[in-house]
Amino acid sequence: MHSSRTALTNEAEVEALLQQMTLAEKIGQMTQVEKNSIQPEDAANYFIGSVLSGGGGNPQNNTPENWAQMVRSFQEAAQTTRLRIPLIYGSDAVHGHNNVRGAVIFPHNVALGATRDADLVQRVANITARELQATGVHWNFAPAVSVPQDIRWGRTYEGFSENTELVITLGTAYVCGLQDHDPRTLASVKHFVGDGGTRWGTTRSYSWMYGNWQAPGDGYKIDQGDNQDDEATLRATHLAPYRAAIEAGALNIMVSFSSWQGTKMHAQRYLLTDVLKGELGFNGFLISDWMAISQIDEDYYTSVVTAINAGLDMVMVPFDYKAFISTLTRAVEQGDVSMTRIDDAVQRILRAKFWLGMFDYPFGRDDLLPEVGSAAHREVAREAVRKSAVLLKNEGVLPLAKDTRLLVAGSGADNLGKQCGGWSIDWQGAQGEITQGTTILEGIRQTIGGAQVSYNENGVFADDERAAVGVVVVGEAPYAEGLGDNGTLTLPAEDIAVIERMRQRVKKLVVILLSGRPLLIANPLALSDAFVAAWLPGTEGQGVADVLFGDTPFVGRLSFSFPRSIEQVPLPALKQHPDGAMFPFGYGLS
């Protein structure tokens, strides 16, 4: 996987450009603004280094063409500045270019982990890069190389696995898939470090940030919490994927909202500067997470000085960029942040922009627009769905014969938004027809013909309607980040009721689970004859039908253990429990 293409040959150009820059131009490069908070002309006036679309940061009319125009307007403004330093536009394309209506949405990382297929993950990343470049976006805030140890965490699905070695294999494949192709797309390896190891109940609230829509709210219990591991555990479990990503050519790392031993990661000079930049030799740049430096201290000046001196090179402000710029300027003028630190930060940012080729080709690739959501791209997503589905139970029912009459039910059977999950068109995702794609029900109908399929979401059919086989698709409603923190991990009562209703009507019952993590499934498992963990498969529900009817075999293997009870959560509790997992890491029937 290792790429020789990250050989950095532009040091002389970086140095020459830095010598010409004013303090305002330098601090502008260190500033990243959310696109709704700045006009293109102000991006030029303040020499802004980066603009981003957060979850749902879409143009008014959300099409690939309008995305391309929106991004181009900022890049054109940057080209009018004195030094014509290109702006780099970033987006959370964490499972495909998932903010864009019509783009292909791949399975989330939790599913890709179950494929164990590094070549597939590399192809997924490359297609994502091509769809990003079609809209002028050069920077993807992915991959997450978190190693989730507590499945109650709302970001579990962003992690490939609970197992560090598997995260390393697939995380580096993803970095190479973005970066080792023409055009190069910058990976953002995240969230440094230990976000997957925070403790339940340790999320802090910040009175001075109250009301910000992404400050940790009432539902947050573990996201943005405190990792209390000793340093040896932190390094072995959580730091190792970053070492591998740097060796694979990573030039950007995003710092985590979380804390380590009580200190915010954005204030951790030891880990950011001594370990990451010193010991691991990272010569790219560090970006903050969304408004995260504001959590360091109630006094904004203190927060800015602490974060920049800790090693942050660019700050995702994301709203009030004028306050950030004036605060950092004052800190330099007062000697609280050295010019040496500023120059180091700007060198790192310019180094990445030169390496990406942005000085020669700042605008992305309009010629790739026809590829966005293309049949070829959807075919790879369908392959990922097939390879990620894990067969947990099968008592003589799968594969289904294509002449079988089926009853189909459940909240997830005909629900594109539910199979995509969070980070899909909007930050939190949504139910229903959020974009273009194929639901699982549509996939079943396309496989065997609609005449053989009777569907009712609630499993309510005419009295005499019976069938040899029923399929029920149930699971979690979409969520993202701390709003998905969940202390119970059980299916909703209405999902269980549909399974019980269907059990009465059919001889054999297949249950398909849509979820961003393992859930507690003893009850639905007992009611089923076959049980499939389909994760959050994205827009290509046909891939689920492919394995149900035996067009392709089940090959998925669990990248996360399924516990028997909440007493076996988090993972260390499961590993110590005498009963062991209900389904251990690596399990999967074929």
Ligand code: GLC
Given for the second form:
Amino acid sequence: MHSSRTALTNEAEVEALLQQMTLAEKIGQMTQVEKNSIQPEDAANYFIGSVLSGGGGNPQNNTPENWAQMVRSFQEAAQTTRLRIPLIYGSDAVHGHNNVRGAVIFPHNVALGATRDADLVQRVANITARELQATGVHWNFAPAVSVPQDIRWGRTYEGFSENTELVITLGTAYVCGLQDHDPRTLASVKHFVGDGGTRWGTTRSYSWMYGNWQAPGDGYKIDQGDNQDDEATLRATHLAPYRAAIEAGALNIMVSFSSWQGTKMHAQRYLLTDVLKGELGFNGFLISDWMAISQIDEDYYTSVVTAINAGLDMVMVPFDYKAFISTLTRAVEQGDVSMTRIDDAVQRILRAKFWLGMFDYPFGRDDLLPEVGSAAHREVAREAVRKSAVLLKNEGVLPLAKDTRLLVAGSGADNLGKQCGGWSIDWQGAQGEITQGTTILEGIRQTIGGAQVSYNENGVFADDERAAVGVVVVGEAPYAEGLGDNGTLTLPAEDIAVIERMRQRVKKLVVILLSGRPLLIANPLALSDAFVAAWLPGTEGQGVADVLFGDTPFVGRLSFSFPRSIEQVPLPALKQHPDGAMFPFGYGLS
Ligand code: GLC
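For comparison with the form predicted alone, produce the structure of the form predicted together with this ligand.
Full complex below, order starting with the chain above.
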């Protein structure tokens, strides 16, 4: 299933091209700029190597065609430069080409982990590649091979599992899905290394960057924090997926905002150069995270020199590219960064662009535009939704008969944005009809017809509205990154209220949970007769109806343990706890 280490057949061309390049052209290749920070002609003037869309970096009118035009404008500019080195565009397509309205949005990785299905993950990645390249994007900032050990982390759902072996299986499948099929698309394996093992309360503030801004609530209490594992644990739990991804042919790795034993990963020369490039033989290039090098030191010159000498090859600036270019140029002129280091970085970048075939064909695949959001693509997403739903409790309720009269309620029943979670159209996602898709309620109605279904979000019905069965869909509001850090992990009070209200009204109550991670569910679980963990299923909510009515069986198995209480968080605490998990890794009824 996995290609051997990527066959690099362009070394001669890389070397020949490098010899022709000026210092300005070399440093331009090492510079990645956010698309709102630069005009295409300046991308040419400064020989910029890459442009990205951050989360929600969409054209004014967010359509696949306008995305393709936006990306093409940068590529056309790059074609006017002296050496015509193609510019590579990057975007976070972490669950489908999720920024683009109309693209199919797949379940997040937390759900794919519950499928245990590596072949499905490869197909998901290939479809994502097809929708990306329809818009001219050759580089996906995915897969995350984080191994989240603390479900209070707002990025838990970007991880496949708490279990390293499962992350390896599905992470390498995703890399192969992007890279070993048509259209060949560059994976970015992230975030190196140990991003999922940071300790609660260790995230630092960087006053020279963010002033005295404080995130609301528990925001950024663990994201970008300090991983204090010893080296053996770091290697066994968090490094292993990178070793596997390199063997599977990865040519790009994104460095983590987090720290290891108090040192920022972007300054970790031992791990970035000695271990990753030396011991593991990584021959691709390292990209920084968003303005992450500036967290190294208040002095920007020090940050740039430290990061490049630690092993960073391309820097996600993303705004003031002129400052980055002039600072790195000065560092080379002053001898603080060697030309050897610059040449190594540029070789690695050019190697990936040659491997992608971009020197022969730098543009997007307009022929794939009709496939964006197609029924065939949505069918695969629906399959992923079916296979990821985990049945945690079922006392004689599921599957529902198709002649059942149903009362449906809950904040997540008819809410596409809540189904999708973060990284959906906008960075943080949003509630409501954010794009085209099928809500769980619409899926239920398509399965059994609208006449048998009464819906009220708050579970308030006329007194004579009776039904034997109620379905309540509840869960987390969308979030991304540190803004999703959460130290309590309980359901919102209004969700509990709807469950209690429905409990009074129906004989059998089915609760469906939409969440990016396990939550503390003892109370809603006790109130339910059946309980389904549906994670963040994306646009194809029909897949939830498929398993509710038995069109397909429940096959999902937990990829993260459900703790009984907060005392069993993080995972090491659970493993030491005498009572064991409420639902352990691997649990799932069928
Ligand atoms: C974000 C994330 C990273 C993403 C990058 C570009 O802050 O940490 O996962 O790829 O910036 O959006």
